[in-house]
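One chain is shown next in structure tokens, namely the form predicted alone.
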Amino acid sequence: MKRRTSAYSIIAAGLFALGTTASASAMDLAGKTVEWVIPFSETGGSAKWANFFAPLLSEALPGNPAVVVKFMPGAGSTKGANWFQQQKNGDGTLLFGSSGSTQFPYLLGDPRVRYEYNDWNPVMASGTGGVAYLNASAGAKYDGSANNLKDMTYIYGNQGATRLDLVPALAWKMLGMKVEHVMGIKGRGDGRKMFESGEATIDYQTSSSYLKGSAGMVKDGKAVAMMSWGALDGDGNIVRDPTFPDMPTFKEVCEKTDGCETSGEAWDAWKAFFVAGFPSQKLAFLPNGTSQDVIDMYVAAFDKIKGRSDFAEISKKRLGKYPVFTGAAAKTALGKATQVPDSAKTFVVGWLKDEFGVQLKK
């Protein structure tokens, strides 16, 4: 009996090893191209995020496939998300990048949305921050509050009322600032170009775009940093953004500005959408129907990227100092990014109707 058991064990071990080898071979992407689709233009923060991770992902995936970032802007990013919803290519050669501007239309019941986040497979999520800044003439009047800024009218390049731009738009409204919105720009990079040319007089960028394109204007005196949106501590409180520790948060500016309150309906709504839009802003997904083996391969690859000895340093320079989540943590991050209280939705839906004439279901 012992000999028979031993023989069976040997056979079973051999079959297990064969199966493992076959599985590993199936996961080899050598000679293939991974298309990472971003539903925005090539000038914004999502482009910088994907372009940062793409070469690292190529190195981390088995077989070192080429990872090519492709852009599919349109309809406030819903065009690309609706397209991705229809994709069934689960062989590991298609990846999709979502952002807060894709999450907000989903949260608000935008009629253009034909996608369902629960159908997708998140493999990585990362947070980011945002910085609002003024032109030099307005910046000269800025004292850490918006009290001296209320007698001016500002021009802002806005991607869309239901996109991530609702966070700065609502913040400026709460501060009592008069901002005229030029709607429909393709990406935040286009908003920065408007600011640089003088067509816009106030702007905001996510951290990666601010670090690369806007911080230089501040350094050269062509712009004045107003505030960051902040970050969350372990208890859910808004604290200073670790990438911009010397910059006041919107909460701090609001507290110093007459008429701006850090409690009540407006504040609760702003904070809810900030939480949904920034701490877990950018997510990478594999399409519906992808096998667990492929999902595990991507999670392992992003874990490998996170584990690089130089990752903290290179990501700080390009993206800022924010956490990266993988596997189960990425699913948790997705849950936080796609859920806000009904009271916050009701407030924002009403405000969007009053401010921009946008009709949405609650």
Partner chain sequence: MEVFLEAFPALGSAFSQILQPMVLGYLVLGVMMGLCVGVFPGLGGIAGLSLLLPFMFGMDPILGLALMIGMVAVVPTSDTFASVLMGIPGSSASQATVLDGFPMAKKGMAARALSAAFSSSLFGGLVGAAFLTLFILVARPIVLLFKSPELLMVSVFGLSMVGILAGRIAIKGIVAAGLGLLIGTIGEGPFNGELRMSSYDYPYLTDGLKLVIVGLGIFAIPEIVALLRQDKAISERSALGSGWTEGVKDWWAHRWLSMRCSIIGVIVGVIPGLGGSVVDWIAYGHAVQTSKDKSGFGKGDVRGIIGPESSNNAKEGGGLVPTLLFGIPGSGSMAVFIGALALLGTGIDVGPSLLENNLDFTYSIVWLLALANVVGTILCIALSGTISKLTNIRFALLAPFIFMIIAFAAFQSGQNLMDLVALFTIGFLGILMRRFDWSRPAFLIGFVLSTPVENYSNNANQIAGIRFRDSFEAGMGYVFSPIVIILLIITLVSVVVGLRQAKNILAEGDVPSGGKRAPLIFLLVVMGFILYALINTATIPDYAAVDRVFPVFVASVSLAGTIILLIQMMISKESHVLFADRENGSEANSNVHGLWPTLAWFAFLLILTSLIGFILALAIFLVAFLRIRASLEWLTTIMYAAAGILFMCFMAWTLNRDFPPGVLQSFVTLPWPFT
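Alternate state requested, the form predicted together with its partner chain (shown: the form predicted alone):
The next block holds one chain only.
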């Protein structure tokens, strides 16, 4: 009997020891699988982004868990985000990636949005930039302002009024250019093809696609670079994009153009949506209610990835020369991406209705 009891106590002690190791090794994900949920299909930019980080993250997390990217496409990413809002397993085995296409419906009050960014814990953010360019005949009249560009009609292949294309569309509108939007384009690659074949006469690309696909046209004189959207400095001011230091920003072009203001509600709205869509385009989140230990572990892991000696080299191709924010900086990025003054929202919603007939409020 006695023996038995001691046997039990040994087992109990063992279990206890196991229990403590388990809780102490909340910081160790060995043998576990981290699911990184992306609310888009396997084919999008977010898929490339997550696939790039996943193996690096596996190496950097304590215990080297398997990191698998899972795709949950639907309703322009709101389906996956709504799902993530319901998740509570904050043990570090679930990560979510959002992008500008998730931020915009949230900002615009899309009726499908049932998620709240402020509930989530950002651990990493990365951004990009964008460049607008004109065809050769319009480019010939371009002098750093849009003053000579106002008497033409431009054609632009648009992916959708409430998508990232909102940023160039509003910029051209503010410059007083008459742009006809051809809707339903499947991706910016198709938009570029329309521009190349002469169907479209104005286009925009994100930085890496511009470098890959459009810079050559500019070099050959088939297109003229008009402006970049710029980048944010530490104080939140728009400055020249470090990837395109010789290209004027939209802000500079606007200042030189008659009738375009870099203050007021239109400007505030443009800037707010630019910030949400570009410099803080992609964010990685842990779910609501994750403990600080786990958050710190992920921030440390992403810091480790950033600190890799080869990171600049391998990320240049995938992410462009843009900073990767972790921890507090990621939180700041999230704040900038999701907090837009009500006046700016109202302005954009009104403009989308007037220009495109899009009704967002039920």
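Positions refer to the first chain, counted from 1. Keep in mind it's a predicted model, so treat the numbers as computed, not measured.
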query	finding
Residue pair residue 33, residue 53: same rigid group between these two forms	yes
Relative rotation of the two rigid parts between these two forms, taken as the smaller one's turn in degrees	26
